[in-house]
Amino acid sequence: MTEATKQKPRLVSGDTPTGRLHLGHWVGSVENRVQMQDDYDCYFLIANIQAFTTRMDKPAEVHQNVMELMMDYLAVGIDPKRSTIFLQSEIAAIAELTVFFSMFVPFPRVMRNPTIKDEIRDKGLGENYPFGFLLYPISQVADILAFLSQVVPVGEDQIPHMELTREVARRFNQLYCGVDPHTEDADYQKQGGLFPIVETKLGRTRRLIGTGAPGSDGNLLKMSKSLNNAIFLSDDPDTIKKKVMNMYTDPNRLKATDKGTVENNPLWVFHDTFNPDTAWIEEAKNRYREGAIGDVECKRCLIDVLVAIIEPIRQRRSQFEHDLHYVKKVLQEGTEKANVVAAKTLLLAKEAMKQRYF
């Protein structure tokens, strides 16, 4: 590691393996990770336990879904010059923090969590899912701070995940480090604390929804593998164009003279959300709003914007998909170098906790 690598701020965050990134993904965070390597020291999680939690009957499918995240994360631009990835279950050290970290959180406060709530129901676990789903919010927060992270590049559904991270951090400084509960965020390390008070980092779209219809309520929803209305950053483009031309727009539209909304349109959302044509986007609204321009001309349009934002993509994954020794070796030199850090971690928090006895 050079001079200069130390000297810039800690940068963590990552994803739980349950498929191929998405564009969801991408403006929700990935695209932030990529932009700010230059200028941070990034370590990039893939998070294998976490889909433990979930899928801990499928160990083949995490298995294989670690692989497409790898070659995701290469394939959008995660530089392993720039950047660490690495491998959650490898690190032994994250295991035991999460144990510490457990005590700092009640069990009520664990089930305040809204993002929580929100799996619960969305993934329909009902009253069946095991401790450890309960558990991975407090192990989140040890993937975190055992690389004494600085700032971390979430999507909106992690803003609960993150202040719980605060918290704990703020806690263990307190208690274990003697830093005054009155002290800013920003000062706590400079006080004696072990733990900087990370902050978020949240992509340019906080929620893309999907290219499906709404909900039973009404309301659009969020891109998602599991509900099938996401388009994929691997994708090929007579793919792009299916999905596209199958986008749900507005309903009260049967025909291309009929006047349409804009608001709250999946098409028009994602016009405003990837297309750079911004001056056209306003025209073509405008034309919308009148019955003067069709629903195929407008996919046709965002068909060629989403195309030339991922078939590079595509291309360059199609290259690892071939090397796959390449991806492994990039995972277990990223994950040796994690353990390092996560280890040293590991030592100063325990010296706190006045728990290291060799």
Contents of the next structure:
Amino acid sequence: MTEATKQKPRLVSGDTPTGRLHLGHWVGSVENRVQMQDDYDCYFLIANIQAFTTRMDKPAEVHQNVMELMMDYLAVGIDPKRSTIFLQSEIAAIAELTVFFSMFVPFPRVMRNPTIKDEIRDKGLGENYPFGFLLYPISQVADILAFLSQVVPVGEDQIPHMELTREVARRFNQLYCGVDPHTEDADYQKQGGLFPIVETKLGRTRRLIGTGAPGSDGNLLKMSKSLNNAIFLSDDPDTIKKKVMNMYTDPNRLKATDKGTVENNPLWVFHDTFNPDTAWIEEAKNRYREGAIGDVECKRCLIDVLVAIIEPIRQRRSQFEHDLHYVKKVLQEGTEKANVVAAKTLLLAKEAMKQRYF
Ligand code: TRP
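Next up, the form predicted together with ligand TRP in place of the form predicted on its own?
Expanding to the full complex; the earlier chain stays at the top.
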């Protein structure tokens, strides 16, 4: 390892293994992660303990989804030569830091987290969610701080967890490392703090919508596996074609000569997000508004655009599907490397907290 690589700032990000990655993950965060590998020392975690917060009764499914996520990571271009991919449940230091950090967060503060509230509602958890579910944002703080991460590329829904991470890091640094509370976030480490105050790096599209009709409030729903409106990074061209052809568009436009609405129309949201040919988009939108271009033509063009992005990923993935031995080896080696880093941070944290006795 050269001196230059050693000094790269750290980056942590990751996903809960819930199924295959889709285009929403791509524009929200994965695309950034792939690009940032050159400039950051990257650690990508597969949050399998977090998966247990809602699926502890489906261990085989979680196991399968860990492998699916691993294959997606490698297929999109996360490069094990430059980046470390690891499994959350194998890093004991994360669990230990979670317990210490849980003392920093008042219980009502956990309940004020808007993402927690959304998840309770969207996943229909009612009042019977496990205690561990409420603990996961704190475990996420530990995921990030265990690696002294400077930046975290994530989607918009993770913003509340990032804020919590900053709060815990500031508090720790003030209490145990003597950092003045008036210190600017960027200067905490310079002032003797152990933990950097992380920055959030959001994707170019904050929240990608799905291919389906709007929800009951009239707003288009976000792309999500559970809403059955996702285009996956592992979909083959035929599947992409079917999904785009069945995509929700302007419901009032029955034939190609009807005037169409571009706003709030998934067809055009997808073109705007993925089609690099902005001149074509502008011209085609005008024709669409006037009833001078058919949905089918615009959809065909979108299919070509999406296949061009997804097909190379799918092909790389199919190679990994035939070499699970390699996929596991990457995960094992990454986990070993991550363990060394996190264990070192835990020791430093214990030292700062005056809880190192031997
Ligand atoms: N909560 C994230 C998700 O559901 C996954 C995650 C766990 C994560 N730990 C993290 C993301 C640390 C970024 C950094 O997708």
